[in-house]
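Next up: just one chain, as structure tokens, the form predicted alone.
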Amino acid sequence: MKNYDSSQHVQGTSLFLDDMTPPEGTLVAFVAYSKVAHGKIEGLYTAAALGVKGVKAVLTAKDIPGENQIGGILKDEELLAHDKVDFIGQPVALVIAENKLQAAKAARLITMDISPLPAVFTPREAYALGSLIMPPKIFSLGDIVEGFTTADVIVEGVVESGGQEHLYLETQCAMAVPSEGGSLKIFSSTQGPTVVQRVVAGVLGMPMHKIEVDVTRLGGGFGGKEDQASAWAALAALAAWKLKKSVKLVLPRQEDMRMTGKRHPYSSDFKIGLKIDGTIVAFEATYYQNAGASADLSPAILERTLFHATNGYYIPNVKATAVSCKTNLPPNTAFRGFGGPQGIFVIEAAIYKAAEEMGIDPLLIQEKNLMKDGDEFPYGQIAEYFNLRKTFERACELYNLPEIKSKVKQFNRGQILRKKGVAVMPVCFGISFTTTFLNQASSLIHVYTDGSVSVNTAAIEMGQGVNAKIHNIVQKVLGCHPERIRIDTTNTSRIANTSATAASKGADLNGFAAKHAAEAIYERLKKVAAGLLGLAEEKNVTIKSEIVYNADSPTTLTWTELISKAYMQRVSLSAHAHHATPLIHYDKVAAKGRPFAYHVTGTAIVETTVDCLRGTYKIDSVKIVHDIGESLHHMVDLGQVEGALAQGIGWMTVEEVIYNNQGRLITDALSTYKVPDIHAAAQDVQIEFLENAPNPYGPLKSKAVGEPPLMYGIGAYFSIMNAIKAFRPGETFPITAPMSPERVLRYVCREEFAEMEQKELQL
């Protein structure tokens, strides 16, 4: 199995947006933004910027011909701030010049008089003030009050999880090119072409058919370009419409980090009740989500947190409450996992704290409560084809967990300043957009008269290998050679009404749509072949490696001959197909239904070593058994598990998003924001895909892979925590992520850092 994108990347021939040759005379845009977190705009002064050589225009909110609005779920986000600003980094004006240096210089000369208003930066403070994006949401199952009355042990606690910078290699960017008839063609680095099309049409007051959006590929997305790419495309489009010239906007790295939202930080409370044997009888949680200044995708992300409140455990009595809190930070947005990791981290923390209280291994509680087919999730869906226990048992057996734990204990007995920890991380993740109507996709396939094939879908290739998977599906259906197939760019004029490539559904939705279109052409070709071979019916006709077979016998009819004959007989060699995920439904009012097509499960065993003198640590090994169904592309899936794991470990350990008390991001560069590098990677990563686990709800019996493996990184947190507890036996520690080396040092040197911790809490 080849991934043609990988070959092009290493040769340097892949074209990203900034590699494209722009039309002659293309102008460059640069954004001027607020330096105040919250305030009323009293004056905006652009004369100095307009005096810079090469500057063609400075646009503000009054230049918008349509609606000054880019909010998706809620209409609460202006494209350009009009009378007040809500966060540092909010766009206020747009400079258009002949080149980037001129535009950047002019943007720095724009000044603003802003009267400060009270600002809030933490979700609990916002909640206390009643500053909410929407009313709280609640998921429940059973009787939570009755459940706690039957518990032998009840444990309560607080869990803090931090944000995470997407840090895609290609920053946010777009280029808008005027077309005839007042139309625009937009090249955008977006995961959601139709979202860009809709937003731009609204901003310019145009019908959507006058806006064409084309996406070649992205240099990474991770959710950060699902909704937030729209603003930059709309700004480029506004400038192009106003000046009747092509306009390109590419955010510099630091501006990208300052102006865009991150993974949502959460502050959560939990209460868990258990029987003495470790059976969980009740679980209650409240999640305070830091949404930032506007809704963006926060309501949907919050909902997915609730969907994953119990991970893969069966708990008969559950009440989960989620609150989206409005703060004066950049609007936080989608990030790989989409709220699921925040929910899973809380239930794992609750189990960890309960085990600590009971004096037992968390593994005993985890294993005792794993779900099985027929169990009910809090949102009403019944588990089926559910392989979590299989992956759990296989991981413990394959990697010999008892021996790992024995060696860790032996190591810790022989060391004073270095301690090891081990943790087991089971993962359950639902696959589908939880907004039901988004679970649809289309495909358009053309077979040309020379036998070559063009495939169009709504899938966005952003390094995850979705094109390679769709390529394999079409090739397997048609029976032609792989090199004949080309996956085209994603374009709203060829494929309309696209759902974003997100929610781990890119390969599922678009793979099914491509499969349906390919099958339609294949059935026509079989009928033509049967006629050419003099067969009464086509049911025994197949095409394998470009040879037409009658039953199991090859004939002399080849692929190219068949295509030529089909064309001469005026048989259509094109097909458009649509796929909508079957069976799913969800009642948002009742908070019950079947929101997911299926669940992906897996189990990781994570081992770490902590230097308790320095606070540093290394991830010794991560050993995984993952349920992938029947893989569409083994190497792509393996790479996705490895990449998601690294990103999950980063979120739980070294990645820390820090704002100061004025709401300014101080981790706004690669010198201040730490991401995992080769030294932070696990020393030993072993991955086995669960065998004999076909998925009837996936294309060619596969399962999605993009998001679920990120949650394995949560195991690194608890593995490090176990190493700290080996150094400080009998002590308890707050559950606060990320577990940075600084935090480890504070935990292992608690007396020395007590005063510092108190000051941090006060801040």
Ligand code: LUZ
Second form
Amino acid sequence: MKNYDSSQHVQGTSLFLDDMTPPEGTLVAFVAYSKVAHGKIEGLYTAAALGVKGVKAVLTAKDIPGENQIGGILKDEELLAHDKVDFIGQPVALVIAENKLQAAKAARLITMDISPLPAVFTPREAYALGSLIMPPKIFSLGDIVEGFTTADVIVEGVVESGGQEHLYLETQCAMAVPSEGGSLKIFSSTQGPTVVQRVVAGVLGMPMHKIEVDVTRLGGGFGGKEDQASAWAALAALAAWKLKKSVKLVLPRQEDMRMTGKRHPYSSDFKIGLKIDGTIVAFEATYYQNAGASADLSPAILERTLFHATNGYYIPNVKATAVSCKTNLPPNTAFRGFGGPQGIFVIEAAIYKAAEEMGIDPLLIQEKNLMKDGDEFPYGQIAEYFNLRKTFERACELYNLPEIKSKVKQFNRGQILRKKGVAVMPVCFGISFTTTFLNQASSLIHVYTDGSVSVNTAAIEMGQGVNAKIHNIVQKVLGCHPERIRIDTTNTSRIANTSATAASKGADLNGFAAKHAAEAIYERLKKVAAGLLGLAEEKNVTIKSEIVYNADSPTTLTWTELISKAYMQRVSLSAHAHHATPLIHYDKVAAKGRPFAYHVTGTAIVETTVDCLRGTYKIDSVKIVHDIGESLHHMVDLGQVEGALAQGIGWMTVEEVIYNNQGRLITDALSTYKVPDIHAAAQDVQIEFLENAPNPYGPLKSKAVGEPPLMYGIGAYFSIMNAIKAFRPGETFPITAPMSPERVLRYVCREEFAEMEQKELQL
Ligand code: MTE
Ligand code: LUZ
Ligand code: MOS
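Next, give the form predicted together with the named molecule, keeping in mind that what was shown is the form predicted alone.
Zooming out: every chain and molecule, the one shown earlier first.
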């Protein structure tokens, strides 16, 4: 079984929040939300809802005892709108009833008088109106003006990338259980238990120590629950506090899709300058981020876009400007890659367009400019244990790129209506929270007198296998049998001040913390064992498979005896440890430093076939060489690379978040929002982990895995584009993602569509 909890999952015995048996008399909450994208609330009518059988209360902003505020980076987001609404789906009132049906019915009966205000939905419109989340941020290296004067070729263009729905299988949910003295225990489907604790404490005007947040596991988060789980927990908590009853809130799928933010759509301008030999001498880009109605994590996401403006290429002169634009849409939020994919898509598009202009293969430009160890990023960090070029060369050799390309050419010569494309996608992703202080974690380990072990950390299990990894680490250190070790729920009373499980740092940070705690206990056990064995010192004592060894010879002392003796000798069998990523620092004003512990790199080769009559396509194969350091768990890491790849292909090719001109989400169900299914997935996925690449900055020499492989999906975009260009030689196309079948059809049948549009206009 690949995961720590796989066998429970397949037996259906794993507990997700909505499966837990709620305390007797638990009430159910439903949210009433704005149907207008921007406007002033003139009236809010709740009488009809209160008349529904079983309804206990309807709560509004007026009922909040503390601050009506859930913003993290900026305090700009109300829990319940009090006089103005800023997007369709914004919570305005909360209905609490005995059961779901009553609550849902009552929520529908709440009506609002809202006088509309002008609304804006695209980032460039918002920018023109001066509607910004914060002032623009600029990154620069070298001299951009001077850089362009040395270029032989200069290409400019526009790149559009779309949003993406997280579509975690478990929708947003929380349950609040009141306890003694006004304190509350909150069960929440959150990646950030401390975020929830802080927000709930703020909303209720209580100290954080009265709020205990507990998380068993998530049915997926993908960033959507890094900052956006707190509203639902705070609403459940508000109701529980008010009514002195347990309250559960589970968003139905459609409401989750309507009310929560997604990956940020970006609209970007680029200008790239190159020497005739393909050397990039200057790169300039401006990113307009569609932040939605409040800041959420947008400023940090924007910053990560800047960090990834040059992907893994060395460019001596760079100017990257990023603008977070405030629009009347749900606040967009963290999504696997956190702004990195949006930045990487732009530089890859610039390289693609430059290659088109120069009449060469983009591969030549990519290859020419790949960074190597010792090169400097625009933000001042030096590449170390980088391996990007190694993965690139290895991928080209292992998968025989020249042969792949010649087969594609041959196929295209022999076919009229079907064309193949191939693209190479190098990826470089910085590992650490760019907000330096978040790079800390702690762990609390108890060994009980029977020899069983309980491990607590800040890590949230959301399917990514962080528990399996931490389990492996602790087992390796302690030397007991794996079955003895239990990873406990993530709980703010046991582990305080947690950073969200995000930025791919879950296993890194918590793995290190757990390792430190386990080592502290192990050192004490060695001392006890040395005493029991009559050895002068504990230096040569080890524990392997529950047997105590002296030097390399087994003794008769076993794990359970040792634990029991240690307890009798009054030696502590518990340890708490803290880990803070060493060496990292970042000066936000100078925009220089060493923000990342290290980088994850890799290269994918993506082959696709386009049906040029129908606009449909297939991802034939994705062949990857990926740097994982020394893997903490081979199966889990393979699963992460495959999953991230599927999600990246989805973002780039099939998934399309569409709002109408009133700001209403029209892709608010699985019938209208297409996610990659088995047909969209690559038919052949091959993954090799780079060999002999120990990473001294990761636990047990590993590298983080969660987010970086998503960006291999960008290769699918350019691969399909290449197939289209084989059908329409000599033509160029705008770079707009997703490359949906509809868009492919428009590209391959350009004249036909132009004609139809002309006819429609005449009608
Ligand atoms: N894998 C699964 N199955 N479910 C998820 O929700 N989230 C991704 C990634 N892989 C996710 C996942 C995201 S956005 C991140 S940041 C990392 O997992 C977080 O976990 P880690 O830091 O432990 O890798
Ligand atoms: N969250 C965050 C993240 O707060 N800072 C980050 O740098 C980050 N990176 C990726 C995903 N979540
Ligand atoms: Mo992941 S976007 O860092 O939760």
